[in-house]
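Consider the single chain below, provided in structure tokens and representing the form predicted on its own.
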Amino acid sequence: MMDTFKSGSRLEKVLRSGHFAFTGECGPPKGANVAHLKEKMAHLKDMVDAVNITDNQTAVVRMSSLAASAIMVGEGMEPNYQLVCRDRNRLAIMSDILGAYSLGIRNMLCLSGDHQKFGNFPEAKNVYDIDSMQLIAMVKKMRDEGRFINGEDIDVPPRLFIGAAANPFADPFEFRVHRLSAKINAGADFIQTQCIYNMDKFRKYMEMAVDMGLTENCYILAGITPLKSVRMAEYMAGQVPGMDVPVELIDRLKAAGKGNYAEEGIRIALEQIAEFREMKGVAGVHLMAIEWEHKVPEIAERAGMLPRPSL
């Protein structure tokens, strides 16, 4: 891995310094409620190295990820600005990238975006002028070459730490690591995986990634979403494409009893974090505590992730 900092991103410095990274996530409100957004953000301050700000996740309209990321910068925190290809053509995407950098944003996660049919405006037209792989390559060209994709010069290039997402469990399983390789070759500096529940399968995925040398060129952060209930686990298992929730995990939650589902879900997450810290090739954890931001300090403390490195 290169040992020079490109972006001024805290997350980049944490990873390049060899620390085990810990990132969180915050969904913007379905409105312009800045006070509520700041309240959610406050639970994550000093608990994680960066916070993903989602971009109309599940194709549901929310405050823009760019605006929410800028608000986070103003609160003295580091956002990981998400941008999806679904809603913008290449002009709008490049414009937003420049705008993000000018607002002090230093991390960016490049995503395709959930199809609009899953959201609250299924009749909306999608764009997909470029896909996530092309988006990664676009940001890299803008950053490293100081050029737009048409070859024109950029006066001040956006020096962003470039991230991408990976789903280790979608079919065909053997292809997933090659998809990961393509994103790294396109220019991804770090990868955040979708939430992991099938640890056996993820171990195999990481073994393949290490054997292919992918972890020498990119930092992989393992995704964790604590299960709050049996109903949530069953929904993830049956209704979310590409999700793999072993029946043994659901049975474990059931055995804990109704009043103990949340605590058992946190215990499972803590066990995962402990294993990820020892797993070859895993450089950190991405904690997606969906509408459970207030639990992040407890999880961080119990997982031994505090205090975060002082850089």
Second form
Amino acid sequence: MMDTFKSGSRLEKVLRSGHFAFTGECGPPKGANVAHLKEKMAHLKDMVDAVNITDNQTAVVRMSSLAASAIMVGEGMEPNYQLVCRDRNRLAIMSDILGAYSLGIRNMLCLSGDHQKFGNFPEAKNVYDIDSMQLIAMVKKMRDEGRFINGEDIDVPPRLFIGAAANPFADPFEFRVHRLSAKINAGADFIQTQCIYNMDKFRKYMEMAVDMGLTENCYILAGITPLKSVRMAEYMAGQVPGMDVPVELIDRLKAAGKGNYAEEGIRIALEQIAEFREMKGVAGVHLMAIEWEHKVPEIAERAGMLPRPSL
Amino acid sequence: MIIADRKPLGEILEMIEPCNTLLILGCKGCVTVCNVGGQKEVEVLSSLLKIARKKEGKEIRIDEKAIERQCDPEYIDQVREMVGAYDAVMSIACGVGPQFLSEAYPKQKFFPGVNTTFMGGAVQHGVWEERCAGCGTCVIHFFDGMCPIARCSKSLLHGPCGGSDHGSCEINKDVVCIWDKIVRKKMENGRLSDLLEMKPFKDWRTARDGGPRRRIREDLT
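Let me have the form predicted together with its partner chain next, following on from the form predicted on its own.
Up next: the whole complex, starting with the chain shown before.
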């Protein structure tokens, strides 16, 4: 039988076969500490279907997502290679895409990237030669037409499963689902959302997405970041643009009492996962346990996500 | 117009430290309109520098002048008799001024007294905002009269990004998210479908990325 997969990645196969997907996240180290990176990755092995490798997230310099993704491939795991438009022009991006595929990477998340103002080099020049929408279209053209965006042929096109991000909580809310539809039209095979805390708003967003037929052409993975503390919740609510943390959620965390915040945060995440599994149009969960990779096995187990499907 | 800010006084004093004579040269173009480099500002800067130098016990002779424009050889030529008689000339025109002066008077030392910042206009008295990035290929008609190249922090052609927050940009609450404005105007006017179309990859050759730009109008040369 002919292989009809776009990329043949595990994530693609899991989604195509109708399983509820489960992806994780791993931030590369602030240095070349490969041992530490492998240790962080090990917590996620067999717990998730693919692991996002972040690209200088919040504009803080770290080991390149390309290198860390390749290391992950070497560890027998599947990365979801993140790439932002902030730091590289179209030449570098196309070159990195070819390099990524050559190194065995099969999933890629196309992002514009946080502004460098947030990071540790705010004085840097940014690039933004293209944006995330165009990046999606670029990867699709390279993969499906075997051409660079200038029309030149590619000698062995990169077969990548194309991901994109969506933030249902950024403004203007009414436009968000339209932007999602534009990303899907541009070529996104799957979407990972920003961390969801406001469930009411997300339910509404998903209803709109389902009504517009968007979930028929694209897999949507709901983003979750378990809250570790009241401080973290308050920081997310007040300091992170485009993040929506309802005050009731912070109150619930507080009510759990000192020493129980992390457990309460995990319980909230588990309740969310349970709801997402039943929610129309949601094809999986993307768990961003920031600097909490070692908790992923516990969360996966308690959420009933294990074992992951063997394909 | 071109907007500029006066350099900090300390930096200017450091520049002119070895000078005993100085000409401050203003420009009656854009920098006069944005209150940074006209006749009035020439006089103010001159007083400030003289006072500061007197305090240091190193008095300086400063002459003051403003010309019509420092981006035009015809006007640059008007100070031919003056330049050369000073240890330095401080131009408080935009960055074009001190360069045109240096080209016309190669033996004279010139200092820039302002930092040239952007192309924009006054949104209220004393407040200027950027409007144009000079990319060489205008696209504002696609965005209902608002330029995302100049006004979106990431120059997105398909915004707003996930950091758009109650009409503000993720980099600072005081920075307007121009994409929020574009989207709202499109929705109000029933033109949302415009934003669902993919914009072509921008050709940056007409911008600074294509190298320094030169314009030749055959009908005028």
